[in-house]
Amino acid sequence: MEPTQAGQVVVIGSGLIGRSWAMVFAGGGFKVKLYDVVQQQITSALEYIRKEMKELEKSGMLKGTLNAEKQLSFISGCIDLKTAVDGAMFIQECTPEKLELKKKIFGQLDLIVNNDVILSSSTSTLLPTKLFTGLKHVKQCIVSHPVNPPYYVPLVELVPHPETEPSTVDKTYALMKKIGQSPVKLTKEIDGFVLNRLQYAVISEAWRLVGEGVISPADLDLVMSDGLGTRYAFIGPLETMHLNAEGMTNYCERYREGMIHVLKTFGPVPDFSGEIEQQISQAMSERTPADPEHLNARRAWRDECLMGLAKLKKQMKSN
């Protein structure tokens, strides 16, 4: 079976945002070559993969038109970097977040691609000019964030170095788009990007109501997930506003005040330390003990969830 879209993506890493990204790939009907530099490592993420996308494609929720096996041909492994890369037009990195591996990595890339493919990394953290900054190739480099886990959580956020091309960050969000994640283009870095930053300023007003023991935490969650969150799978805070009042306008003569009054009552930033952490961590621990065995049940039954979520939100779409 050919795949369905020309040119081949490489996924250097094959942990498993690797793992996500070559199943994201060969769903949207490319040819996937998954690089690792150990053999054992690439024959556990094929065999992960396909125990995947059979699950997968039993409960209806396989990305793409072909089914599960067609998919999987499309994913190869290779331990030899060179031969990975020949013939690719993008490249996704997925090795481990460390600044110094991440820069080996696209420091052999530099050597050894030629002027047309795009180098693209997975770091949730760290910003393109650490990155990249100094590569003859940096103006094919971006940052192409996804949210874990990227199979059903489609967002994408893409960060440009300085020097990085136009046409690199618009043939990434052409890429994105047509393999079904959600890309949205940041116009210049910042520390965070912009789901970690926005992100923060939850957790971080979170964690003081907790600490002056305004809420319990099992109740904070609940304000978020019944809540606050039930609005926000569908829109953002900005669409929120503009419909909660006859348009934005409106909302801020009618709002103005009392958002300026409430937002100058938050404290400092908190330390995530201490007494208030000890609370937190044994609230959650109550629900969910921090072992490996009931994280892991308690993240099953998550991603179960993403996965109900993201074929009502597929079917929303369509109507």
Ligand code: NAI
Given for the second form:
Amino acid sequence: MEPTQAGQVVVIGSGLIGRSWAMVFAGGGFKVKLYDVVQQQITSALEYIRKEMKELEKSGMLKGTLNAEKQLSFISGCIDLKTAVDGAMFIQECTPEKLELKKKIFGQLDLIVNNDVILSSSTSTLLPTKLFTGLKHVKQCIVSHPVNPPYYVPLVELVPHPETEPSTVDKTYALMKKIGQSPVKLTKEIDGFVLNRLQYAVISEAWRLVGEGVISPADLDLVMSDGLGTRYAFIGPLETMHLNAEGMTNYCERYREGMIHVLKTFGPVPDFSGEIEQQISQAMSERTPADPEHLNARRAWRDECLMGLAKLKKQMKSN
Ligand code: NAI
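Having seen the form predicted alone, I'd like the form predicted in complex with the named molecule now, please.
After this comes the whole thing, all chains and molecules, with the earlier chain placed first.
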């Protein structure tokens, strides 16, 4: 295999997220070792990546400047951890969301890595203090939480441990930019990080509105997909405020009282069970029956939409 200029990255765990990260890093010109404990997982991941990259190339959506064949030559599988991490500058862990398993893996890595490599976790819920406390290389540890699928949704939340070196955050930030992702820095850990805190706030109010009979589940989803969501793909809630009046100060002057009034009417945290769960589940299943065939078809459609949106966002930015 021809070495790249950029350096070598290791992806630990070749499931849904690991294979997507491997593609993103290869797109950025990095040599990628895809490590897993299950050989069959690596084999199927490499087959999946080949098929995906060829299709992306055909549709003009392949990331990076190199062709698919070249990018594919950067990715190889490995089932020996020591061999995989030898010479690596960045390790992205993508194993199942189980604290004890992840702690074990970071413990193993701690024993074999040098003082320069960055140890990064894809975890969506586990706090850095739970994952990294006590490691000899804690200064080099960080959470880099992607959004599924990372190939089309570029956001990555970077969450440091209190002992993470600022240079680890800066280097990870620069790396994410280099591979075309959109990193954001959290200054400290917090449950749910930022993305899921925002998502849960929306889900929570959606649940209450349906539960109180204000709106149907299908119409609730339309409020987002044909309303709020269309602008949120381009500008966030804070910039929305700025643009929806004569600047932020003016927005607050105009809407402060109204917002506080409405926010005070929000109800308690739902329990996401019982009759409301059944009602919402039934409505969702009417559109997409909850069996693998229908769910996969709808997911494929979603990913196609996200790909189209990524294309549009690229065009809009370059204008
Ligand atoms: P997955 O179940 O699809 O893949 C996990 C992979 O890890 C499998 O290939 C499995 O063989 C492998 N594995 C298990 N034990 C291992 C070990 N000791 N060493 C190496 N590999 C091992 O899981 P998925 O969905 O890819 O999630 C991975 C991580 O990414 C989780 O922490 C999850 O929270 C996070 N994440 C997941 C998102 C999603 O939507 N699926 C979104 C953002 C983050």
